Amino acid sequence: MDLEDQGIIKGTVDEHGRENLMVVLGSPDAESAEIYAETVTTGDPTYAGPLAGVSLGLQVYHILEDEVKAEIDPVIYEQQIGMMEMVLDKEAISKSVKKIREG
């Protein structure tokens, strides 16, 4: 997660609040998943960015884990996320996020 982004999701929470927010990513692999995981919820792991410190709490979910495609049209779903569903890793990517999640 770049520092730019991470200044969007300070500046949506400011904005919003965190009660009313959630993250999905879409992280091609476990690791990067846990990190930018991490990120959004305990703050940024290499302090090297505007949520270096800052810890937001937000819910956050991978695209691939079961409760969010439960909640998306199944014909969209299987366009959009279909094939990387079969060619990445879901097991060990959402066991990292729900890791972090669970805290």
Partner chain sequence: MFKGKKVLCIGERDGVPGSAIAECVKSAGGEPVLQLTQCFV
Contents of the next structure:
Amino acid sequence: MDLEDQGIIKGTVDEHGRENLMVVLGSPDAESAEIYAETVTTGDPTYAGPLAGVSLGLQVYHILEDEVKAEIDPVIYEQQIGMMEMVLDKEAISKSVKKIREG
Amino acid sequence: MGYPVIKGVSYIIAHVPDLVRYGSKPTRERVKDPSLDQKIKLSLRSFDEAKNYPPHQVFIGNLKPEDLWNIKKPWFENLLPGSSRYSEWGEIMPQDEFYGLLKIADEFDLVYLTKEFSDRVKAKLIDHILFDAADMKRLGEGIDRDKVVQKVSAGALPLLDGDDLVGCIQDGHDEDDNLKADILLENLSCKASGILAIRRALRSHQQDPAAIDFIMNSGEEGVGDRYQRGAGNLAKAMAELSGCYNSTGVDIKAFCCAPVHSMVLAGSLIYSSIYNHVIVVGGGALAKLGMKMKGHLTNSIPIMEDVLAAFAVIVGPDDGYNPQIRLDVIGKHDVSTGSSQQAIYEALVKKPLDRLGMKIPEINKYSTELHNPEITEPAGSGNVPRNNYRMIAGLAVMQGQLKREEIDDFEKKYGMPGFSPTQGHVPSAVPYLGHAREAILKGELENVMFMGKGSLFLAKMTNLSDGISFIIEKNQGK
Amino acid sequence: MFKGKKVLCIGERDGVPGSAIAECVKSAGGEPVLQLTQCFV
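Take the protein just shown as the form predicted on its own and give its structure as the form predicted in complex with its partner chain.
Okay, now the whole complex, with that chain kicking things off.
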């Protein structure tokens, strides 16, 4: 993940605390979704950015996961996400993020 | 008068491995990790490796984008030995010649080359078809190496060729960050590569430079000083050294979709008879060198962001022959469009086609963000063109114009593999313009849609993105 | 799942943009406290 963005995420977490915070990703493939998910849970896997060795332990989901979709107003979901649900590899992305979330 | 035409396009690459260290990412990382210089050095490509790299041969036009489907990946291991550095409308320039070009493009005596290096470069550029005696005069004789060493120890930015110190660039002002040597090198690199692209376009398409009225530079550099950061106008500076003495110009800013915006503006300036011939140019982006090097170093593959790339398009009035820009069906992302991908693609693809009563599969080819995936994938940013093609296909499915099972094949049928150096605005649709012009002239294609997207939110002024599209089609003749 | 939660929406230009994620989160009762859209190119 971009190092500056890691800094922004860290700042936001410091400001709001970890308890009530969660992450929803929009990455286009399973590999990048996994890196992102890892970065906000166990820390930056490349050990390069502000989140290196920082275990935020945030609950992380991807917007394409079925359990996320179930929570969202279907009309808005269709408008905002519908097309991407069709073109991205939903299954692989969901699997990789779930794997990180469930440790 | 019919719609304006694409009279010619050029593409150039400058292979500058020893400028990688001055890219934005390497500059920031080198401070933190002094061992990085050595790691970068060991991962750089030779000129032959860059020249024989299949995507580069596609970029300058010696191969078609579709040829890449048949070349085994990774392309950096499946080079095409003996490839030419020149093409009908482009070239791949080695670093020493490009340093010479930097000196030629330098109006303020900021760049210094050593005597030995100047001699070496002069001997090469004197035979180059795009350089003349006036350029050799500008290149000059060079200065003693000792003087270069002195300047570097006084703070000038060294220009290296391998391990050799061959020159330097100085600050343009003591206190102005906008005129520091690193920024000036960035701006001068854009100017020099843009000049090369313009000269190449004029030469390859036998266009009289004196007939050019206006130049638009869509490069992303913000040239200016402390009181007017990003004020411009690199376009005019490029015109000056390209023989376009009847031209003025302007820089167009819109992140990566500036080239597509500029094409639309160029077309409309001609169609409204304000100007007759306009060149749209995009100079190379030094800041992007080595941007994704972390991914390349981690995977032990060459740092492939070791090149500057530039293009130039000559747009002119309808000549009854060249492909025309359909100015009546421009697609644009409005403030109210929204940020979801379907909203973006509806605005850029569906809306203009609706106006023509056409369906998505009736466009022969789509040219979208054409970033070479071999550069982006190891850095975890995926295959950008493939994602874009899947989105266009997804939109077609939602419109009932394509079957769901056809999404996977859409890229091959209506698209192409990414082949452009990841130079920000350069990969944004325009790398296919030259190929498209040829294919339409040969009767292989009827029409092509070009769409560019820009990440405006990176400037922290708006959360909006931007996008614009246009269609070119076969000229039906007078 | 989202009700009463503060949510970091980390999107991508060539995937789902941060603002599209935020729209969805709001509809589910969450509060987007950060919207990022990454651009690698």
